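A single chain comes next, written as structure tokens; it is the form predicted alone.
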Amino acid sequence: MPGRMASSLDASNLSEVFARRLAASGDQSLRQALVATVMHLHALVRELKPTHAEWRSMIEFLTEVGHACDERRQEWVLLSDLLGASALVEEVNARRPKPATPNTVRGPFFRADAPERPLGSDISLDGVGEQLAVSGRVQDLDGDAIAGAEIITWQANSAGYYENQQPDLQPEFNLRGIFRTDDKGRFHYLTVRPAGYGVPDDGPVGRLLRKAGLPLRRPAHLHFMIRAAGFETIVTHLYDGSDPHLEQDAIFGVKPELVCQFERAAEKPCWRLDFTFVMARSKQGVQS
């Protein structure tokens, strides 16, 4: 008995043929995501009509991105951030009531192994830069203090570099720390005023997007991750309101409620910043 003749494949039906080949018994959420991804990819190929050489260049770029990743650098996260994909994921998942503090992207320089420090500690281990006293309060939507909340903070130095970008120039865990709020929901520590910076452009992602003309500056900011049992975790930035690059943040993270004014002090510490973080309760009643 002769075999069944294969259906004709062309640019108009290849996407549908791919979708039909996926077994109906497979993981349905994975199947849905894969079909949607392939549909968009095929549509992009039909629209741009890349040459063989251009397609090989794209694959070479993706290969180079993977090779640029290690324990200190995450080029894939950088690509996601600079394309606005990370910010979009945050937005589609952000359903917090106002005035809960909004999330922003975590960024590629986070370290999960930062040390816990007592309140009032100075996280600037090299003392380079203008001193900044950071204080704040963590509360719920009703204004009640959240005691024992975990405050994880990290930032660039006064020259715009993170410690894990300069392992030979900055002390280990410089400008990083974990704190716990007191019984009034308060926390405070010392650091240095961070500088804005250009995102890393020495790798494949930065080179590509710089060539395309995308602004690659980040306004000065402090990173925070705040956790408390029964509440949604906050991952966010506090931005320096005097930075000239607020309108062109490379990772699309600036929101009006996160822009702060650093106040000049008459004596040391040179600058002061105080901010209230507002947490929303987790729908599951547990820490998110």
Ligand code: BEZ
Second form
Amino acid sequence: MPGRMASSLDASNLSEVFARRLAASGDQSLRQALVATVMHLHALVRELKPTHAEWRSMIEFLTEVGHACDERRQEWVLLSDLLGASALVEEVNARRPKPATPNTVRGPFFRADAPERPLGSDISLDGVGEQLAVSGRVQDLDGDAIAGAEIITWQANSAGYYENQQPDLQPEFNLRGIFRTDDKGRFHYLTVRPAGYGVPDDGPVGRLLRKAGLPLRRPAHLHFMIRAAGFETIVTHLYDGSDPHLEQDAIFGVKPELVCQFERAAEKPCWRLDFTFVMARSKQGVQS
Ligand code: BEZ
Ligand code: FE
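Instead of the form predicted alone shown above, give the structure for the form predicted together with benzoic acid, please.
Next comes the full complex, this chain leading.
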């Protein structure tokens, strides 16, 4: 008995055949995301026409990215950040009214277990670097103070390294802390001026992008996560306006509203920074 005729598949119709194969009963949003992803993947293959060896080395790269991940390192997040995908996700979700403080990428060095500290504390546990006094206010869109807001901060040291990158060289929780705003929505603490740094380039992502000639520097910055009940959480950075790499940030995270001038003082603390964070109310039922 003759077998059934197979319909012919080629570069021109394979994408369409893939889309048709997905059963209508499957999860609809998953189907939509998968079809879009596969269409772009197929278009990429048609455009680049990789050899078998090139395709194999791409698979090997992705395999290495997975193997480079552990509890201390998230190479997939680094890939998303350095390709600009994380910044783009922030942008497509940026629906905050002005003058609310915009979000930027959280980055891989956040720790959820940093200690809460009283206002005025010094978060530089080793005292290395030029002292910086940070102060500010948290307010809503009408300019009213938000008392009891949680300010979670983390930053690199004066050599450009986070405490969790140098567990043997820096005290645990160095340059990290959680503060709460007072009745007037104000907060203040001491730290040291952070240095800019190169993103980790000792793994597959950094090696590949360095080879391609992509700048891997981040301008000096302080990280903040600001939380208050009833408001959208702010996850952002404040950048040192004097840093020469502001225009070439490796993760596309610099926004004009977040660039600050650190003020030089005649005596200790040598530098001062004051910033007002503006929070937008969270929409009902929307998890921020
Ligand atoms: C950071 O700012 O901590 C960071 C963000 C993305 C990639 C590497 C570092
Ligand atoms: Fe950082």
